[in-house]
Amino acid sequence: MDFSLTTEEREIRDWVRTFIRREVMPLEQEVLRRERAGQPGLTADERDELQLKAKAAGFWGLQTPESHGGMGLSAVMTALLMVEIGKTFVPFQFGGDADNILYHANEEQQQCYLLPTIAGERKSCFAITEPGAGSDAKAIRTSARKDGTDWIINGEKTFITGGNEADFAMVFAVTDPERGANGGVTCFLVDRDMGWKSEPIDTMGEWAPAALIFDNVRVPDSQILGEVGNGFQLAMQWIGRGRYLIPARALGSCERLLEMGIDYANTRETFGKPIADRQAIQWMIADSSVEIEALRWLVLHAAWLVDTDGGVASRHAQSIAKLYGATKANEIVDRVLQIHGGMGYTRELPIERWYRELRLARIYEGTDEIQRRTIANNLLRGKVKPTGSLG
């Protein structure tokens, strides 16, 4: 059993590590200042400039197939890179990726939506969540009524990532109420200029989701992604495409936070001694280190199964990694804030900012409770064994 990286994997990882340290981390203080003033941490132009710098070095479309101009990286390699990205709170992502379900587009749709999205010329959003349909995606009520060769869409979507910036949305609507999720939901590619509107939702973090409003939005047949009635299957492909990436990014955050905690413990003195000499602080650091190491292997194992299996075992491992990663990341950032005392609670340091950001990991793309349900159901129904992938 070989846990070492190949030479190529190490070179790719190290390039991204250097890029994040040289190009992204220096922006942190300005990002904090802007966010304290109620401004976006990065402007669109600044984000695009960073992405183009990376593109000049060949980093574009991490998981986009090489046939479409991307790097076509494995899940394991992508997870390693997400760890590096997670070491900063600056809202940066490499460019050149498109939602996985857009590859189901026909030739005309690929030219209009998929390829421009990969090129960074268009922005999409995934619109399934509704005020009454979060974890229970089958409960969506947004409707699409047939009218000649068109469809009339009515409804509201909520907590849509990128919904304020997107120029088109992948909208999931009920086209056959009697069949519902079993063949009665369809996905539509809906341009903003077709009539939908977005409203920002204020949250405790810097994540700025949107509410999307569809009021008699008319969409032609040509905007259907895939086939009529297969929308719910597409939605599940999107939701399950990369749950391992959320704990991977959280892992990077935890590594950086623990470094901050160690540095502060070694320099901050109370009663004539560094707080690193206090057993209470030592235990916080030790527990965090153990949990980070466990999370590292859960993430990499889940990614490895994505590359080699792709079935129930893969989805099960991703749920385990996301559940453990989300809960432990929240515990670790809380400990690091505690180590810093009052300073950790201020907005002068990024710890409280990470505190708010990591809290979201327990909610989006499957809450803690949904992950526990998935894990338990897989075990109770015999889909996976307690012995795991080693049998």
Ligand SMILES: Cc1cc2nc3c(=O)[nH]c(=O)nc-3n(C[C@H](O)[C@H](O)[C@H](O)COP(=O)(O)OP(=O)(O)OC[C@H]3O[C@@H](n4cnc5c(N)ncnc54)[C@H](O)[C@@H]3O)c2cc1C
Given for the second form:
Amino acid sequence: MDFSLTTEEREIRDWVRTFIRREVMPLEQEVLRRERAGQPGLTADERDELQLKAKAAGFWGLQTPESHGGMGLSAVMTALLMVEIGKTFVPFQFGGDADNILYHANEEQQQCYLLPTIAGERKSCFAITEPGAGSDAKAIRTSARKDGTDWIINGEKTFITGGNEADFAMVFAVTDPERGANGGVTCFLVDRDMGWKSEPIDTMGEWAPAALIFDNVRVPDSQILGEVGNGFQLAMQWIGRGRYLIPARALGSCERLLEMGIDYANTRETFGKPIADRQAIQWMIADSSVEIEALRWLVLHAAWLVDTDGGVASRHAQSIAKLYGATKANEIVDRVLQIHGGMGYTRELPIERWYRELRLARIYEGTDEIQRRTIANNLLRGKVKPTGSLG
Ligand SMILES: Cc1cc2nc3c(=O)[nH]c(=O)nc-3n(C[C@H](O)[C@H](O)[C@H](O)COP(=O)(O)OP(=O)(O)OC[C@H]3O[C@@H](n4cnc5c(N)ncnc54)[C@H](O)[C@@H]3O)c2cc1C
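Target state, the form predicted in complex with the named molecule; input state, the form predicted alone:
Then the entire complex follows, led off by the chain already shown.
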């Protein structure tokens, strides 16, 4: 068994590590200052500038196929890069990626949605959650009623990431109430100027998702993504595109937080000695390190299964990595805050920001409870074995 990176993987990872350290981390204090003044951490121009700098070095569209001008990186490589991105709280991501389900678009839709999204000219959002349907996504009520060759969409979506900025939404609506999620849900590509409205939702984190309101929004047949009735499968494909990415990013944050905890423990003195000399502090550092190490291999193993298997084993491993990563990241940020004592609780340091941000990992793209449900169901129904992917 070989746990080492190839030379190419190491080079790509190291380039991104350096880029994040030199170009992105220096913005951290300004990002904190702005966020605390109620402004976005990065302006769109600053984000574009960073993305173009990375693009000039070939870092564009990490998972976009090479045929579409991207890097077509494997899941393992993408996970390794996500760890690096997670080391800073600056809201940066590489440009050039589009939602996986937009590749189901027909030729005309590709010109209008997929290609401009890859180029960074248009922004999408993925809208399935509703006030009455979150974990139970099959319970969505937003409806699309046929009217001649058009469809009339009515309903409300909630917690939609990017919904305040998006030019178009991938909206999931019930087109056949009797069939529901089994062939009765359809995905529509709906431009903002077709009539939907968005309202920001204030959260404890630094990103505001949106509520989307569809009040008799009329769209032609040509806005259907894929086939009528296969929307629920598309939604599951979008959600399943990379559950390993959330814990990968959390892993990077935990590595950085642990470094902060170690530095502080070595320099902060109480009762005439650095707190690093106290077993209570050492155990917090040791436990965090063990969990970070375990998380690293859960994430990379899940990503490796995405690359090599792509079936139930990979979905199972991703649920395990997401559950473990989300819960442990929250424990680790709490310990690091504790090591910093009162300073950890202040807004002078970014720990409280990370504390608020990492809390989300336990909720979106499948809560802890839903991951446990998936993991248990896979085992109880014999879809996977307790012995894991090595058999
Ligand atoms: C910041 C943010 C961004 C988001 N971005 C998007 C987005 O871009 N697009 C989108 O469509 N959605 C998005 N979501 C929605 C997110 O996916 C849902 O919030 C999540 O799936 C949980 O749904 P819910 O909030 O309705 O909670 P509920 O489903 O009402 O769950 C409430 C509680 O009950 C638990 N629970 C539910 N069912 C069970 C069960 N069967 N067994 C045990 N426990 C259960 C849950 O785990 C949770 O603890 C976002 C959410 C947030 C907060």
